[in-house]
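Presented as structure tokens, the chain that follows is alone, the form predicted on its own.
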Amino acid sequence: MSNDPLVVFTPSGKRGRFPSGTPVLTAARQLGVDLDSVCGGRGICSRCQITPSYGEFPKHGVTVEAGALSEWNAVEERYKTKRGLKEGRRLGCQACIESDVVIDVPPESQVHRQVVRKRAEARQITMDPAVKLFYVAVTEPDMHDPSGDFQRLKDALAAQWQLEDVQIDLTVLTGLQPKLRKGNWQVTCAVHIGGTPRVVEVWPGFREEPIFGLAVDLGSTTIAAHLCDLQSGEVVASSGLMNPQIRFGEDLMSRVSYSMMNPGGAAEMTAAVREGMNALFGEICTEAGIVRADILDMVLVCNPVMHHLFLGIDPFELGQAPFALATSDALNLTAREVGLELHPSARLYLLPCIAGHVGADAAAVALSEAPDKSEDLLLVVDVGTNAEILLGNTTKVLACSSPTGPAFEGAQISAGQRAAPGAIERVEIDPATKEPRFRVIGSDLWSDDPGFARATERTGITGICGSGIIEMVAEMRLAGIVDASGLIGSPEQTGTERCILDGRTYSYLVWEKDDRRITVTNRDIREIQMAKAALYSGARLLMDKFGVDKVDRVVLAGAFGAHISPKHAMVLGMIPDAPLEKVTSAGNAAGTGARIALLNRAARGLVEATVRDIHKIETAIEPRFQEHFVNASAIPNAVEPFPILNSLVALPEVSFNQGGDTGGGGGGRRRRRG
């Protein structure tokens, strides 16, 4: 093996070792990172700023130390004091590599920018804000009556609107008198009524325009947010980006791990994570046309890792049993308190947390798909690195969270990525012929269709996103390529030349042109295999403890569950056999959930109730998960039927026994948590 310097990029996973010396640049587009230059390395552009990350990386199996890149030097400086240069970045065209480091490639600095997929979901909300507006007429000042200014709104508020008790933030009373004067003693107040009413700002004269509250989905892999009128109630801007700590591992519990390894290193993620947040409010607020003191209410959901990871707190106890969190409350702060740059006296809501690794998201999830209400046993999937599940109807509800991993969202593929344009995301494959087709992002064409190719020929065809990678493997099975045990076979055995020799088994090529290609390994499904394992898993241990074989309905949930064919899902044994029709998709049901607790101060005394009455089950402690997970490593499963399933497809009787270890996916293999 080189004993020259191994350099990891994040967030793609790409890694490879390089002579010492060698600038970061050179080594991002040798390995088809995707990192910008438009000067051509000339240190003009700055397209290619990168981020070094320093300390203990289990997960790459590396520690980067001090001087692991070049010096700084006079291009980065002279570029840095004419623009500025965000703390911590390197120009890639200037730093060079010098021992083994691990380099994060910002969104800015991709050629092809990820796509967030987290949308506002159509929803009918009844309109009840925490903050609303209130004009009121104060009394003037008087040589015979003594009281403050204060004292005579808060006296007006409780006449003309019955706010009793009001309370008042001092940044808004400093700036209190000038305004009543101006306003000729008619102002109006936003008043915070969740709890003892509190003044969080006032205007001069009756104020026309909005004011806004932001639902945020924090999740491992992105942040989405969704800007909304809190009057009308209306979703003005969405926006969303990768979550910065992914350089310090995509999965929670590497995250946990770089904390425990690295005095310091839960502050440094925490910090990562607000930088970000208050980089994405900025541009939610440049979309809309606002400015961030107009934002003055938030509502918060999130994974307990992330949550503690946000609120400052190590997350060091839900990296081991029995996985305690800090608090599972609901939390009412100031976004001041916790780093974020809205107005002074914006407030915070954070949803409650269900358990050690059910958190305030998945909360979230159960107010917006309310299981508890349903007559149907409902079968809720929260799709992620870590998977929420809920099962329930009106009778009880049950939760658990499965560790997938990330192989849904490209990660831990070959060829995989996350959504991005040119990433593959739709495919068929001819079960006669065994030739594919796929559809890309950025494209309405399929590979087939004429005008194709040029369509295509700004992005190129880049990769493999989760939702293709999911119908990959599934068309892959279904024509007969793929056995039940996650074997590619031999062209003899397929039929089709397209299943080429890669080491001790097949992979199968998708495409290819000049030099590039893009394959299907053996290694590949067997991703795919563990994680659509756990998930299944997670679903059935619940099916289990509620005492039935069958759910009535499935709802995929998540920004990746949204893009997921039901058909190839169950294909592939991802979710329990039901009718396709009973399978469907509330989008990011998460962000929803947000979005309701934000624009109905009701809903979360509601949801801190439901929580109360949800039952949560361990996977990690719980033997049948062991069980369900090797029957379900089989595609669709070892044992379970799948009668609906086997009446809609057929699945082809093919073995591919190749000998020797190839790491077919019929059992055996074990998962735990981390």
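Positions refer to the first chain, counted from 1. Predicted model, so just to flag it, every value in this text is computed and none were measured. So that the term is clear: the rigid core is the largest set of C-alpha atoms that superpose within 1.5 Å between two forms. Compared with the form predicted together with another copy of the chain:
The two forms, fitted on the rigid core, differ between these two forms by 2 Å or more at the CA of Pro421.
Shown in the overlay between these two forms, fitted on the rigid core, is a CA shift at Pro371 smaller than 2 Å. With a cut-off of 2 Å and the rigid core superposed, Asp251 has a Cα displacement that falls short of the cut-off between these two forms.
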Second form
There are 2 protein chains.
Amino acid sequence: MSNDPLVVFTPSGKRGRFPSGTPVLTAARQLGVDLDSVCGGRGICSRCQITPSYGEFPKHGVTVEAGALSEWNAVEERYKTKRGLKEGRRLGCQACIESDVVIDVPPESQVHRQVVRKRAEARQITMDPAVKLFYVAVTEPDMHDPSGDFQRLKDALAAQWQLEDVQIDLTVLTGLQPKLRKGNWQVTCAVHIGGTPRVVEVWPGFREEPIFGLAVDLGSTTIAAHLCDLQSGEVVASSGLMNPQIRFGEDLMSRVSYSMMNPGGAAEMTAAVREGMNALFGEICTEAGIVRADILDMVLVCNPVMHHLFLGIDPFELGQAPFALATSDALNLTAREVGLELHPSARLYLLPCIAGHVGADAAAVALSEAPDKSEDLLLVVDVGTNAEILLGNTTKVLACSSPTGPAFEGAQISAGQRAAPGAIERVEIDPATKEPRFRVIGSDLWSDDPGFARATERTGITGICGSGIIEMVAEMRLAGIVDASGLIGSPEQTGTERCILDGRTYSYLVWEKDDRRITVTNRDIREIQMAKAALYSGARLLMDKFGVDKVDRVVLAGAFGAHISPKHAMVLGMIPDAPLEKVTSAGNAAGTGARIALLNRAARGLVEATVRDIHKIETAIEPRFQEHFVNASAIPNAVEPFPILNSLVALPEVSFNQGGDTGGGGGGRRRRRG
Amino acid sequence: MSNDPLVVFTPSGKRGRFPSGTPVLTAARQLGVDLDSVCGGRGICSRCQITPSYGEFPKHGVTVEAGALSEWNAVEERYKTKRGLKEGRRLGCQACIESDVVIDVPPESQVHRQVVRKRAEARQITMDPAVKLFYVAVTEPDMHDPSGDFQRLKDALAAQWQLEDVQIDLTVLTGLQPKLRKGNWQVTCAVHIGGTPRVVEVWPGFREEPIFGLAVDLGSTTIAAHLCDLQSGEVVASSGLMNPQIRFGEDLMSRVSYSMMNPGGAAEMTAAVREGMNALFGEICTEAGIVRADILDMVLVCNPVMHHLFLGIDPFELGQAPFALATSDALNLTAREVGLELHPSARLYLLPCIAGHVGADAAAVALSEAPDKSEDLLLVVDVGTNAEILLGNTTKVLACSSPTGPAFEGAQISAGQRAAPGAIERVEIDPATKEPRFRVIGSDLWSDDPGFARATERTGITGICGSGIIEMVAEMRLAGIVDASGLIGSPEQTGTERCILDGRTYSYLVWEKDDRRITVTNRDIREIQMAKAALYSGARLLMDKFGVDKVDRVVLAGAFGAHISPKHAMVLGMIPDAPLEKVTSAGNAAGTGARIALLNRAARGLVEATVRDIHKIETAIEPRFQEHFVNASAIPNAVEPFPILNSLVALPEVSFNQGGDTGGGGGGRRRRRG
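Okay, that's the form predicted on its own, but what's the structure of the form predicted together with another copy of the chain?
Starting with the chain above, the whole complex follows.
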């Protein structure tokens, strides 16, 4: 056994002997310890911070004495003065091993650090983005041995970072020469490392500033974008926008029809959505205080119609059987070739589509919620204009989509709006007095808390968002304001003057101030009934196909805004009956899936493989779907399918049939499909 | 041994036994016989035409009887009626083997057919272009097993053509669905097969029309383009254009200076050259009767400054030591990303550069003339504004470039013009009478032949092209009109009234009609002297570096126009002394190199490897180059270096020094280099 000092790294436990004077970073690399470095050990980036531990470590069989590492040096001192360094920390590239030592690698110094996800059941994200920074020193040109500046950069990336056969974008190549000289032959490269590595940007010297990526969920009604730091994984800004295509049709099939009826209609919609996204990206950059050129990677998820319209493919074939996609595989593009204004070489990854009606958004939900890794039978419902539904466990996973319409996103609802400050997102109605209290986005106070008026002064009370309308209708049902068929009762029937005649039916007055009112109309209730029936039917269809009549666990996901309340979703009959503690809310799971694919390259391959294994169910041709739909429009229509729910809440047995409008039933939404 | 019929293919001699009823195409494929097919054996493309031979074949041990192939069938009859089929020919996919047979595969039915190159010493071109057509039948979509249309096309290309993991351009993907349906799920794909195969275009059904590629030699003074049929290899049209960058400077260093002195100057020149190329491509399409979208591949060769300016890279660094290229490797781009208007997915391959002053054009000359494959010591001189010079044999190859200026391309010459109909390209001057006769491009007659006036009526006589000016000056020297120092004599000194006073020196009158005159001025002679001195010095420098004082063989190449006359080149002293029968003229060798790379994929890899092995010599820093230059301006300056030449032609010992202008010498051109 050698007499060289022993070094033990924690938390990995990796250990080895190295000659005295070996830098800690060198030892870590040789042992395969996950210790970050962007500058390659030049004392510039400070990513390789470590903490030596002193004392006796019986577990490791080591006693560490003072002086186990070389003395604090000038590089470290300069770094500490300029940028600060936590007490006890050293730079791994500067501190050298002198005798036996135990070295702790703090989480922020790990290359493959974990990004925090709050929910316990969620798949963890390990940082390994597709676009990374590499600092290199490039050999200067020599007239007697001529080679291109790029070829010498390529050699440097191979020698210093083991990136073999690197390519370069033409837009980067055209600006390379002055940058190399300005940086005195030291540059920071952003390299895209999916497939053949490609240099997508070069900066003179060491780049201090982070680079960013976008995770975008392009929905039929809303577009949600999260801006992530590609080194820390942190979401630095999020923003949303109504999809500007709404003016061509609120649901997908209306947009397909628009393109069929209007020559150039598809191109018009492509331009509209790309413009909208560019506007959204501008907003998000302003919010984060960065410029578009700082964004070097993007992941996009969306349903098949949006997928085709975004790419410039006429969605005609998606409007009729056999609902053939132009392409179902994941796509690796540049943002520029689809008209997105980010960095000129920014990459764009689109997750694969599952089937003609089950898109990359469903794939993203599968990536985020991982039904294929669940021992329990898991139902995942992603609520949107088109709902994505997944059912499965480790044995198999089924998927379908269901045309719920835009009601759950606040559209087609009289006081509906997208989730933004001022929108009602939480509601309670007192069953005795029928009086509501609510909370709006932007304040933690309830409307009957002192200070609520002041707290909402800036935003106002502007409408009801998607998750708000779900709670609202469910609370109205629980308070006996709405009957099982979906009718709002009269003041006499309900005992509250908040029920006001509005044409031939009644509306419920939620809030009024001066001449502004927020009400829930009977038409709003109808929209929600249709939407929830479509959702419920899709879930039931998958259960039929799986051969089960109950599920172990339900995850409710919503494209944007507050989390959906499991209790209210079940009161409404959106989802099959399940133990309430087994129903959780996941927020924007499709967006989370996009974020996972943005921050972890391997997740891209993973979701591509998962999608290949998913069993695809086409609701449009399944007679059982129609049957379930017809039976599912009541709230709930019978005690029968909801034994668990009925044991938890009291659903008043009221009936407000005033003749004429017989409520419930009916096919309106079904006509959306060919 | 099986009793199955024996089939012998000629000329390959490949043989094997196949069950009776096997189509000839199937047998050919199994034996690896080079028999073409685009439609995959569906009787559509007729590429698999073969000729059965009947009788006794002792050499093959076969007797072929009538009925050895199945009967002429309806598919063949229909093809013959619609398009014609040579007597005795059969379609290999229709004719089936019934008994022993000898099958001849005519050259036009071979996939890897040879393209005819006239010169015996030239490297042959085997057809194997990077963009090829494939006809496929695609499975229709199935709702119960959903997959994208492109994924099924991909599967078809893998199953029917062994093209694995094919990708597709977004611009093609967007139009794929209607084409598949219009072709009833049968389409012709153009696939680019360098690296990962990519579908670059799709046509419904079987495409009858050929597809095309461009081989372009982008010179400092002229741009020459050859349009090639990518299936036959034939050059269907050629055209040339003055480089529009000439307005920014006639030689390369003037253009580099322009970009240094004018902010945005490089971008201006980039735009100019791309615009010029687009105009040229428009012309060439009109000439060939095709549209731009029929052009799917392009190969470009050029010198380093043109290379950078074309790509949009500021050539600043090429104007000063150490003359660092931004990139030296070959580039695979799309025509569109550099602003060229061809098919939207057309590919563009740029040959590698050899060094800061030795470009992709020199690499193309190396590919065409193959000094690395020569047993003799071969000197290749490519005459242009920047001359590329290669010297080598199988042991090693040296390369340099020399700044000759644009005189050899007809620029800076008073009556100079680019090689186009009407330009004088061949000259003879009677040593006794001093009377000239000449030929112009567009006619085979000499100017003193009967009918010459009529034959040149349409084009007129418009000027002197590059190869014409070389012959002109050499003939003037041989006829004693010019002395060794480069001075034109007076009428008294030369005995001809064609020598006319023109300022302080004399000019030689070549032709006049009405008020139009073509003369050679003494300034023209000076320009040619400078140019040839630069050329000669470059060649001598390489010989010094190789350690030789003579070469075995010389190839003279010129970027455009008629071939350069070896005799006249040597009289002028453009090239070192060599046996006249060992000096040949290769026309546009750089353009030919581009054409080889266009028609044969493997040639691309080959030239990349060759370039890596070439020894680069930088003339700008070699004192020997300057020495040679100073000594090389006379025509020839002494008997000494040209013993072979002197034994062949009589160079009159005249001297016309009239004082003042002392001729020869001098560094004017040298200032072009930093």
